[in-house]
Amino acid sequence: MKISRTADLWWKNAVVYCLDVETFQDGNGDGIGDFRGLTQRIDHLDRLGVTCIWLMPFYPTPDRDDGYDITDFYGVDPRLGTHGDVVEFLRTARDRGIRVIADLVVNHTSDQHPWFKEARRSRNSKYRDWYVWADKPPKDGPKGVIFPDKEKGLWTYDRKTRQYYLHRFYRHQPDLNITNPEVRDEIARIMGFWTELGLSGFRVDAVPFMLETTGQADAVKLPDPHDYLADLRAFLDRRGEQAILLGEVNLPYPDAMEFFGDEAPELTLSFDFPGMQAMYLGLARGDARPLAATLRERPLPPKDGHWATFVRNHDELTLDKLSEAEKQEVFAAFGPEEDMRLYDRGLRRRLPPMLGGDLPRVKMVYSLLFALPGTPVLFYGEEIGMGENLAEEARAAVRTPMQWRPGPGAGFSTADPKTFPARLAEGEFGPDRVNVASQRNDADSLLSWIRLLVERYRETPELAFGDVEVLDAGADAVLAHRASVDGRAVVTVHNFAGTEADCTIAGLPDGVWHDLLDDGDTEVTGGEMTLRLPPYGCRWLRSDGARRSPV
């Protein structure tokens, strides 16, 4: 691949950032974050180096489940604005050449949505069909619960039609029947017109369960789920300047390939659940072989696609493809207390705090996030090490304000923190000790080293764009890979052990290594390169090309 396609694939070196408008910035001093607020504090983003801008869900909702259960796919919601407000936004960020994409949640509405109100009123009501009924629920249905301490079952009844409803969250959430050619029409018009306003795509929610039709009546004569997504994408790519669908599939990597398309283009980008989780392995042990042995099983997404890759995400680290006895692994290491986890199956917490605020050692997990093969994806936050506040609510535990300065409001806000979506974090990683204000112009600090990480990844072609080799380092704590296009190679190394490391690469161009992280140069000769690291040491690597050691 010629690195001059970079510009028609500009999702593949893209540096994304998740934030939740209601967290980051109060604009207008009412306690709640906003597109004003968010307005405000673009150049943050901008000097960060962000280039796309994942925006959680911000329509309008009656807020049971964080926005995620939504009202209205075509509004705002009153709290975080205007319609006008978003075009400004869209157009600031514009401006500094960033890219905006949105959740796309269409796999079910609230159930104080007009379409299910006016669903329920009647089985012979016009958006009957826009969700999925049952007599009573069938055997052969979705199985699996997502919220177990809240919910029993995936069906509910409702009394005045006498027929059960599937969710696969909470009861409030209905799920969207997209079988049905209206809700399929409906669906692509919202997509219009958000790409319309500026949207360059959109981060597709619960991708799996959206597709599902098992245990529906007639679920054989129904259309392949796969075409659908195939048809959004080709809507899509008709209606948007290079705009992407990134999907969330946590899925085994044979399952999640299917999301991307085969003969017709599906998923743009889809989030490596298993190269997450056994990285969180390896952290665990000190031992880079999980992520070495999950990097070498790992698919080549299609020609145009590409792996999102992440260090924690708004939900959950879940942790569900690692065997029972690895996950109590992870548990013991970075999640002790009860809770920490989530329904046993995932930590409610941020990355710092596990790590126990270890720098060299986040750090060196940051690093790895713009090495590995994929497009990072970064949470906001996570920039300057927020940690997570478990005084809240499952998974809101790590939604908390962000935090910009010292002081009560943190510079998220000028009001009673009471009135805040989330209570800040406390104690070690609270705003007094962690904030943007105090980083910005610390060179040791973890906001300058991502500063770093971004500027170098953006001006290192091989990462993204290059053909991919998990290497032999000789050391078991080592993970070293090289990325090669163009005739030219970067090879990074990464020690997740808190002792020093001696590794020796072989295989490789003789000639100068340039250091891309640190001043140095590194000599191969005889196709070796020798290289100690200290305690979670990282290096990236790049080679003159002067020679080439013999075959």
The other form holds:
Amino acid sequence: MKISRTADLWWKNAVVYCLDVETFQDGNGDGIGDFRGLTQRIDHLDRLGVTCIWLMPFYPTPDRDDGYDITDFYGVDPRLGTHGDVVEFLRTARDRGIRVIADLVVNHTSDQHPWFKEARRSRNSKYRDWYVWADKPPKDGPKGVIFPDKEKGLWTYDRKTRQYYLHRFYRHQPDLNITNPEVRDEIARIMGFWTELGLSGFRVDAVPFMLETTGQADAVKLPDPHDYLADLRAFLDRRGEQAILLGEVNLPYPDAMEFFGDEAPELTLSFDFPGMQAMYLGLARGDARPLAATLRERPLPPKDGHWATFVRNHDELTLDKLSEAEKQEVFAAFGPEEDMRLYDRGLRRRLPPMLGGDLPRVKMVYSLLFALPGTPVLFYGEEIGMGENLAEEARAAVRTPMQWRPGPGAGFSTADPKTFPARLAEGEFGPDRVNVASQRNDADSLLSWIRLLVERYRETPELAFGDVEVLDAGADAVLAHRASVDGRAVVTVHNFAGTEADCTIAGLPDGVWHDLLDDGDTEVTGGEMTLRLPPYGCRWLRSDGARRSPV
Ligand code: NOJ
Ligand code: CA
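Show the same protein again, this time as the form predicted together with 1-deoxynojirimycin rather than the form predicted alone.
Starting with the chain above, the whole complex follows.
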């Protein structure tokens, strides 16, 4: 397998782009996105500079949780295409030097999965022990309902076999039992299958829940579930060519760190949920300090690992790591209406509408995404500033079809929009106002800005590989950080406020510092850099003399 645009540790300066095949591009005119359509659109991603596509679940599914409820881990949802279409897509991506990873959702299956159907037939079924059963929900079992609008508990009674089964998520998503070695072998086989077809790894869904065995009588069979995650990683390292595990671990930093592995490596990348939430608190306040403080306390991942940073994803913008008062501040700023909020912990919105469509502010946020340490992960449509459609249910509000062109089908499909998997966004953020075609050749568009950021980020290895220090900028609204590697340094500054900000950064080598995003130089004398930033302004500066006088 030859992947040209990638190298050793490719994930550390990757540009990951998450998309759902179903909503990206319809290739056969039936109103549903598919692999053929996606393959035709790869050059958009290539031009953007994407180096890794993350496919949301594309497996056969009754689709009661947008594909996160799977009935065949080895299959392809027939609405989206065939294995042949997947292979053509993988080959086309590889030709552009783009790697592909996909969701691995093995905490649970759909209740329509043949394994579960068989498991619930009788207590003696061969598959009975593939799921977690109990006569009574155990008192010391797992806690916390994730979708409180639909579920009251984590256990559902199965009348026929008179036992309860565990489901961390919806009741139609029974949890697999990883204390059963057959289940563990099967999960490895699934990973082996897709790696063999050309995937470069997986985004692992709900990692802490997948590993959880508390309260299970047979937990003794797997005393430390982390051993299992380390085994999966070792398996992938043997089978894949530099394949990765990108984990969904929404926990405070000290707990999240455990999933990088201690004695043996586990996850390669882990989403930075606390950092993301601190950023929104800072945006709501026009104050960079919450993010600066969070970055200062954020532990360093193991040498070859990295945090994965993001602005938005396909779920609600969760604010569960903020205090109640902080969460209310973010709600007041970005979700003033009840309908914009979800489960009392998050927002079902995309960034640009939350920021009132203020382009300089939106651009500053994406500059942060690429400048700060961590592998940036984009959610489709972010590159053009798509908005949400609140008429869609719950999290589906942010999963509307990709907007390629103005017009009724937005270039997504020629079919009647009524047949689309979700309604298009409307109004100010709908396809007539926000689309790829009109931003492509507009130098001031968000798309052009993000292309520039990606290009500079890829050219500036200090940002991805460097030692990082959050600096004192002398202004509460400004986040400043320095990333240095081999004596070269880059300093970035971001103004969170809608007013001008004067900042002064001390302790830098004298000389000329070049602006990497714009024309213009800044002189550092007496070790001090003084900058006046416009409202929501941002700069990336590289020291000219840094090679000669290491920082
Ligand atoms: C996390 C995914 O991000 C979410 O979309 C899904 O509903 C749950 N896991 C259940 O698989
Ligand atoms: Ca289709």
